[in-house]
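In structure tokens, one chain follows: the form predicted alone.
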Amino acid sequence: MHILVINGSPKGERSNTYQLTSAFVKGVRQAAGEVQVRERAVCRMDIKPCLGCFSCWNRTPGKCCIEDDMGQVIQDLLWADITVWSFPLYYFTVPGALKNLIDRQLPMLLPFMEEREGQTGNGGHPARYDMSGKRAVVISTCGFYTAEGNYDGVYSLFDHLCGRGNYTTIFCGQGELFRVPEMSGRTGEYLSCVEQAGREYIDGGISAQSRERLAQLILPKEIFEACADASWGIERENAGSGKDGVDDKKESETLAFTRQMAALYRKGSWPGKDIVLEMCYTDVEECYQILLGKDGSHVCTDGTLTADTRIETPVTVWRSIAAGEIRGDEAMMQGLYHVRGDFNLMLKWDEYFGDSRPQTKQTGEIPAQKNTDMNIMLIPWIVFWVATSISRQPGCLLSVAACALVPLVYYRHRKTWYDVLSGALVTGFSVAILAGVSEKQMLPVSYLAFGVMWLASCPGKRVPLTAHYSKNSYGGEDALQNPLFIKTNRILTMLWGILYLATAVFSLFLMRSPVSSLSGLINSVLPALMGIFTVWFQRWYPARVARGK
């Protein structure tokens, strides 16, 4: 199979559209096997405008009188089985240099008039060469938030060139996002879809599902347009105020970057009160404030607001974080930036500035992601400790029943290894007591086993026990890649494990002392106090690290 890629962008391989074209051709290669590809970048070719002399029709049939690179292009078009036309939208049609190339295809036609069934327009010319079986794909990006309604001129042009319905299109709005490193996560997903479209194209055509995905917006309209406006570094209020616009004041790149970040704010996450985020870029000595409010965000450049959260960072570091080159939590742990004030904004960063994709119609039901639940692990232990202390045999039977019933909730929650182990251990301890072992011996042993289970999850690169459950509030599985989250949970897991080892020791002595009745009270109060400490520590420790301590 022969594929010709005609790159009509003046930027050549730096073209945003070329990224889509490369992804599409990659998908074709995967599906078609052996493929030969020729690429022609119009910006690097010598293709002069058509003279309209018609020499290629009457004096030198099939040959243009202009000696330049167009002759090679015609040979490539005859060689190709599939021609991919790749270009950005320029003033609602193709770039000028590409239009020259299209005009210069005249030698490929015969001069005679011909009416063809289903043709576009009221006139046509037959092909000089056999073009049957050849296919065309048109790939383009534009700077509007959507491609819809902006490609009328392109459709009209290619309807005449190829025949209506005889070519395949991939038109994408928000094309400038493909050159923004900070958007690589979202644009990468789109490019994966284009690659899938390439595979499907060879196997019978792009599917309706892929078409729907390709039509989805990368960013919502208002967010994209706010980001696009901010990228120019010119305030809307002052634009065009000077003669011929030459006096428009250019903002610093750092301020433009801050405006783009502010544009990503999800106003639906507004917590009920305004938040002032202060970005202090230490390497360029610039500081800006972002007001996050009910109706959106606003960048303040005069520093008149009182900051709730202040981030002190080199702009190079924050750009690397935004571009996905380094994780924000890793950069914090390395001391590359510091956070002052309310740390809650950092804990919920993804809620405020995370995925802002527009709502789209789903082509099928997507099963909800199951979360873990620490209660599944705790309930068998609590029933065992409380019920057995009250009544030996009924308490053990109730504990076994709890262990048998808990798995019934697995259909709603994701089970962990600790859930399964807890059920097995509690069942074993209950059976041992029913078999005649004293509960005064078995209860301390159960506390010991519980503490060891917590501590065993701490060494090395293991995920600490608490992290398996608290991750639900911090981004799910992605939280397990956060070193600060893991370290915080490792400390808490160790403290809980030590608490229950200590509980095992003093329970052994208390249950053999005259004040054995107090053991249940003490064993209830201490975990409650530890729970209060846990809630505090989960906020205090990350904030301490963020301050560089």
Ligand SMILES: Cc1cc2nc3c(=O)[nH]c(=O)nc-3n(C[C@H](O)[C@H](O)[C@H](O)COP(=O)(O)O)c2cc1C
Given for the second form:
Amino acid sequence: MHILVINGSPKGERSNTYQLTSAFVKGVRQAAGEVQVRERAVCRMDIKPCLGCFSCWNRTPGKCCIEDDMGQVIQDLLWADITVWSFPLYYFTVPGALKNLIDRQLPMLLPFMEEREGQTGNGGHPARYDMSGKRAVVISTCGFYTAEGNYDGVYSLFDHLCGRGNYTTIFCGQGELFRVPEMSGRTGEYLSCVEQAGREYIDGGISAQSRERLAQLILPKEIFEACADASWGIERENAGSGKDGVDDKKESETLAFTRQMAALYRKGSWPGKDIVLEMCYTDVEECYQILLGKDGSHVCTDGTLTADTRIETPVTVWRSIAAGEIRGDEAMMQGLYHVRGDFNLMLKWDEYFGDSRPQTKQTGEIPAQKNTDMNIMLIPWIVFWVATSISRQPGCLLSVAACALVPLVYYRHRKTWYDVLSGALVTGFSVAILAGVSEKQMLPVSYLAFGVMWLASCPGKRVPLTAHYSKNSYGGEDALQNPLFIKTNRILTMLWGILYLATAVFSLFLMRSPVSSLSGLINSVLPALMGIFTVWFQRWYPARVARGK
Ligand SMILES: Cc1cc2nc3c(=O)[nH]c(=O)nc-3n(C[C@H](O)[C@H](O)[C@H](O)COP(=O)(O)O)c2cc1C
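Mind pulling up the form predicted in complex with the named molecule next to the form predicted alone we just looked at?
What follows is the entire complex, opening with the chain shown before.
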């Protein structure tokens, strides 16, 4: 199979559109196997405008009088089974240089008039060469937030060129995002859809599902437009006021970057009170405040607001984090930046600035991840400890019943290894007591087993037990990559483990002493106090690390 890519962007390989085209061709290669690809960048070729002399029809039929690279392009067009037209949208049509190339295809036509029933316009010319079986793909990006409604001119042109319905299109708005490293996560996803479309194109056509995904906006309209406006570093009020625009006051790059960051704020995450985030760029000694309010964000340059959270960072570090080159949490652990004031904003960063994907269309393709639930792990133990201390036999039977019933909630929750182990251990202890082992021996052993289970999850690179459950509130699986999250959970898991080892020891003695009735009380009060400590520690410790302590 022969594929010809005509890259009509003046930027050549640096073109946004070319990224989509490359992804598409990659998909085609995967599906088609043996493929030969020729790429022609219009910006590097010498293709002069048509002179309109018709010599290619009368004096030298099939041959243009201009000697330039267009002769090669015509050879390529005849060679190709699939031609991919790749270009940016310029003034709602193709860029001028590409239009020259399109005009210069006249030698490929015969001069005779032809009726084209059911086709666009009135009239056409027959092809000079056999073009049957050749296919065309038109890929383009544009600068506005959507491609919808902006490609009428392009459709009209290619309807004439290829015949209506005889070509496949991928038109994408927000094209400039493809060159923004900070957006690579979002644009990368889009590019994998294009690659998928390339595979499907070879296997019978782009599916409706892929079409739907390709039509989705990369960023919501208002966020994209705010980001795009901010990227120029020019204040709208000052723009265009000077003679020839030369007086347009350029903002500092850091301020433009901060404005773009502010534009990503999702006002839906407003917590009921305004938050002031202060960004202090230590290397360039610039400081800006972002007010995160109910109706959106606002960047304040005069420092008059009172900051709730202050981030002190070199701009280079923050840019690398934004571009996904380094993880924010890792950078914080390494002390590359510091956070002062309320740390809550950092914990909920993704809610405020994260995945601001438009909620317009649901592909329904990605099933929602089920959450884990620590209660599933705890309930068998609590039932066992409470019920057996009240009444031996019924308590054990109740514990076994609880263990048997817990799996019923798995249809709504994701089970962890610890849920399964807890059910098995509690069943074992209950059966042992029913078989005649004293509960005065079994209860301390159960505390010991519980503590060991927690401690065993702490060493090395293991994910500490609490992290399996608390990750639900910190971005799910992604939280497990966060070293600070893991460290906080490791400390907590160890403390809980130690608490239950200690509980095992003092229960053993307490239960044989005259004040054995106190053991139940102590064993309830201590975990409750530990629970309060856990809630406090989960906030305090990351904030302490963020302050650089
Ligand atoms: C001269 C010029 C005209 C443009 N006209 C439009 C336009 O009419 N509509 C639009 O949405 N974007 C327009 N754009 C934006 C480009 O289509 C957009 O930046 C595109 O992603 C560039 O793609 P490329 O990197 O492949 O060249 C224009 C850009 C330039 C430089």
